[in-house]
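Consider the single chain below, provided in structure tokens and representing the form predicted alone.
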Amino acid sequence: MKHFIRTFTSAAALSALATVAMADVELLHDKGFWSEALEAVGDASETSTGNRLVQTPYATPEQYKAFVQTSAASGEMPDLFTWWTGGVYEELIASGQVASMDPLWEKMIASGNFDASLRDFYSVDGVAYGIPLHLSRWIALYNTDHFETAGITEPTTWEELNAAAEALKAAGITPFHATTQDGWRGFIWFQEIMIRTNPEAYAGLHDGSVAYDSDAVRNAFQIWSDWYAKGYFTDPRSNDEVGDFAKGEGAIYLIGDWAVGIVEGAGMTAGEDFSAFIMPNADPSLPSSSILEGSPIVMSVSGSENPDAMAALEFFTSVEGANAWAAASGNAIGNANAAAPNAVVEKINADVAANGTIAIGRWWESVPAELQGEIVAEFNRFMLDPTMETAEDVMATVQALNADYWANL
């Protein structure tokens, strides 16, 4: 797995071919939307070190998290792996099988290249254990067309949002872009309607402080329901979500930055067919906010004393890696001598320096690991069917199953 050699009938070519292979390093990952990007900076790695980084993808997340969960308790882990942050990240880290970063973090930040604040957000137990594979604000992509068309701007409050959500549906565009689409996607508008309404109680849901069918979740789930009795929101069934967007399918898509890159692949241009803005609070009292999601890659500890392994890293988190992953796949790293990736991420890096967004941490990471996949199942069954009967129902189950692991740690 860790390195590979092709067959070639000339033994010239098999001695200088098995040279090269020993420097090629595997990455296993989950997100296959990415193995083209992955792959040029591998051909970047390659051409600038002699070292490449070798992309394997892996199945679905569920299956991939299995996967690596069970070759860290038989000690058998790939060299390099990406992951998440949270709770999983923490039980890997507890396994004894992840390595230490921080020697290349002291390099990271030295370079002058990383801020030493960023080493914070994959520590655990103030050692470092991952390096970003992306760091991305989860913001409301839009339609500038459609925009256009309903005669709207980027909306700056809850009322305003509200507002263009019936001036879209008016000229006959559907607001809000959402589905289910792989499983995971159910948990996005619920934690964002739950940041805007009442953050501290969205801090609560993690720790098992605030419980599920509180108050403040009902209220989150009505808003929920209100606006998809309005029609405010697409289809939830579709398999395209991205594809469906680029298509003109909803005006407003609520992502990652990270999709930046994947929506441009599907024939939208970045600052032309669309744009982006931090969606706005509910109560204006509250701080211009966006979740930050900074998924890691790991290195096993069999991986650190592969030397290859390091250096393929050391290539990543420099300018020109960087700048070959953003180009590639939209995405940036934290590497403030990088260019900015697209010109989306480029103003809504300007809109949180100029409105002093602070970063909160995604649902999907912060509640414990072994509630994410019942959790969300549940949030998929309401956007199926979103009603306030069907949400008093949701709420009551994942309440039980929350309440229940809480009380049993």
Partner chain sequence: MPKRETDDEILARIGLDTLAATEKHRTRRAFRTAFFFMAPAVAFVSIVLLFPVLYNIYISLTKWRRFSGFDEFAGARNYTRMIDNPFFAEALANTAIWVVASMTLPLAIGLGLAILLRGAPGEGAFKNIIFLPRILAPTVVGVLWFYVYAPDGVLNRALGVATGREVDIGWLYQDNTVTGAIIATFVWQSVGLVMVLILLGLAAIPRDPIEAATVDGARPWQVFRHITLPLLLPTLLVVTILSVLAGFTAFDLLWVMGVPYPGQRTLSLAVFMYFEAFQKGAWAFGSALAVVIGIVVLSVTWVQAAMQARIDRMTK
Given for the second form:
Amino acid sequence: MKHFIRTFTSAAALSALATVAMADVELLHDKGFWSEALEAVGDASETSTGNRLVQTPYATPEQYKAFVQTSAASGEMPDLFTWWTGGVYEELIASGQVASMDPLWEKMIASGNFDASLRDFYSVDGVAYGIPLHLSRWIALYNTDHFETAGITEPTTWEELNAAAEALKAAGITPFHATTQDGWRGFIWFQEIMIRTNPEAYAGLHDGSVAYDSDAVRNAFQIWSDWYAKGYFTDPRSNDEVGDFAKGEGAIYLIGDWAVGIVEGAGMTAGEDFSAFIMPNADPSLPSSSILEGSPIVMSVSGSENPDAMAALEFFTSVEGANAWAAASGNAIGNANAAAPNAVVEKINADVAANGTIAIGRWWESVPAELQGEIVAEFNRFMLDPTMETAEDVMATVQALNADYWANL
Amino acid sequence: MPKRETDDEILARIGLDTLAATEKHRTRRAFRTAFFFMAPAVAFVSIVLLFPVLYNIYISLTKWRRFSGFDEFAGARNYTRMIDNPFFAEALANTAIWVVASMTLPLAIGLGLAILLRGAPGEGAFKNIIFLPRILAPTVVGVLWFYVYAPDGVLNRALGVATGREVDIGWLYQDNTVTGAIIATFVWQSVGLVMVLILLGLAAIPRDPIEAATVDGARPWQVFRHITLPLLLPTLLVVTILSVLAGFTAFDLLWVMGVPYPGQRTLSLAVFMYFEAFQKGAWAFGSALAVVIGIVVLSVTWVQAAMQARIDRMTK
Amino acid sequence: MAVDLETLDFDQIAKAERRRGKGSWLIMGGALVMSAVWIVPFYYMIISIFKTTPEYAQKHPLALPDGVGPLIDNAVTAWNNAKMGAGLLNSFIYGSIGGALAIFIAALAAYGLTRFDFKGRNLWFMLIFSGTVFPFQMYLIPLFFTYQELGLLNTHLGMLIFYTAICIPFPVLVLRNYMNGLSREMDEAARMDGAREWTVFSRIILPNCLGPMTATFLLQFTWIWNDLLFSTVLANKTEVRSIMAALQVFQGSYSSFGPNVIMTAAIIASLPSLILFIFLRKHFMNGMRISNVG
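The form predicted together with the partner chain, contrasted with the form predicted alone above:
Below is the whole assembly, all chains and molecules, this chain first.
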């Protein structure tokens, strides 16, 4: 029946879907803003290997997640697709339909292009199931002109950060960008303040051992709320965070370095108009750290039986592939022999090497998958009304959800 | 050539049983032909619409979450879970607000307009204007009002002019304004149709009793209360039910306009169901919510049918 | 549920109504204010599409544009980025083919329900009509999974099947009522002359039902055109999604485009409904009479 319908669909010629030729490999993703960049990688893969990596965007992350979930439920996971690490990654792997990438990692590490420790980032129970689509550090982009105007340099301590904010404010510049745009951004400053004040408690949030209404969290909300009261943040209702930054509305934009290319697209030149620093810790005894985000490309078991799909991944992780992707999107995938995608990433790479900066997993990937949407909406609620009263309410609601989740696991 | 039988002879030969059998045969043949014509409709409706309803009820009784299958039976667990869910109560409360608002506001405004403006100069033009939003798709209306309500949008600017100072209300961002704002948009779009339907109903009311009563000295209010209103009741009932069902299942407006509001999932049961199923992957729980929505809608339809029957009896 | 009653009979009301001409000034004033409230959003929408994005940001939202030139740029930007060509074509395919198929199938069913005497006629009718009773939310999850299983998710065929099905019950109600009113003498006479049922249906009944069929078709077309929910759930890929889904997704990407561009997209998406309404008001009016409300 299924085949009949499929045949009929194409025979009816109603579907405008581009038919994927035999030697083409389809990569399904939900990152429409990288469609053109992935097309460029597709071109490069065709010239290099003869097989084209065809990107297929699938709109809205929720829809995309639902699509992959149901594909798995019906036993027909797509060959190659992008995913997230963390809770959703483990769930996906638990379905038993995701292929091991260990053989590919062996080659990647043997080639000297990749560090063996990166493999662990994509491993569950010692088996690697994904390769990096992008590896992004979460950093503070800043407007160099604004820093000059306020007479400040990159802050290296918490005190300097607060002083910098005060100086910017005094110069009539809003220090920090933060919006609720697209509904997912609410966790960014929560996560940052948590890892700067109490990384241990931050880690505990993700296994249920630390409550969302504990003192460590309350302390973070207090700092966040104080900064709001001091007028440090831009209007959370803005729908154009990148545009605001490019227009010079605020000075510091905390975001993954994947945004560097997007900011450049909005008219700023990396390294000239804006640069970046790694946020300092509130507790000086803590080691330098930054959030690491690394969306994986995963492959289904059936996809692993297609040698062309494997060849496409080998190309993607090669120096040539990584350079093509970096040039098109501004993203790095951790290939040590590939060129840095832009001046900002290059600068941050140097900082990381100099400070021995360690990586911490992003909140979004670390929180139980099914709580993501609800909790981040609560953080957004706080940003729209950043008083401690709302914070208490938010903490109570979030903790209720969190407790319920861990109790019924 | 055989001899022609008389009627008596034929009856005697065939017998009543056979007659009945022939009749039965005839209706069966009629049914077979009729079924040939009805079959496509029956097939489409039962496979694409009715089967999913049953399937939905089945799913709501399982434990289906995300990647797992739905073979495990859960009994009423998905239904009892609603009670503990912190967002369900809010979604239900907002749905109740929607039902009450969509039952009263379009009707009150539409009826008022219809009565006051009937026959007034410029009635035609006014009707056209009030009806205009109805031509647009709800999605388009949502997009338009999204910007009307924007922090630096038309509404805040207008309020600024009226109050003389800067107004910066995030209509679609705050708990206390979001539902009201979207309901206002709903009313803006739906009141035109309600008014036109009531005008049609009014036009269908015979003149004679009204004129007779007026001649006898009845006041306009009395005429309205005792003659016009009872005769208008069937129209009002239909209009109310249409508004309530539209309000109850409203999705497009909430989906488009509710995006900036952190509690979007709680804006109505319909939206909550979408979030639970398609965002969280709580398929079974989402199905249970759909069943609850179904029960409410069926009850409303049933009440309408019962009231319709009563009104029909009254007016006959 | 696929009953959309956005039809009205202005002319009929006007005829049925005697001009009373007794409106007081107070009522007139109120009506004017209310008309203004109703018109302003339209005015705002229309002037916005003639502004460039910087112009929109700088000016008062109700200020007149500098010129009409930016419309073309806005339209091109909207068209290309919202992939409106695909959306419009898809919705047109869904609305015209799905709507027409539904009306034809409904006419068949109505013929079967009115032209033959058999037991349980009402029951069969109720079975078909029950397709309008349930809220859409009850279809979403099962259809999503069944479509997924059958490979119909994100296909034109899948969307056509659904839209056809959802648009059948209401026209069955309308056409059944209408055919009941058609004299059976004509078709009996044709049957006497040896005409087959199919001939009776296609040569005698169908031509007589063209009026209500056109009217219900327009209603169903508009409903499909306006649908957002089912396209969002069952077909959300650029190539297959409906115009309303395309518009909603485009609006969600507001960060990249100004309200002027998004509003232009909204107007483009509405043009077909506006044109239909203006040119086919008579048929919409028929739809009103048929739907038997009021």
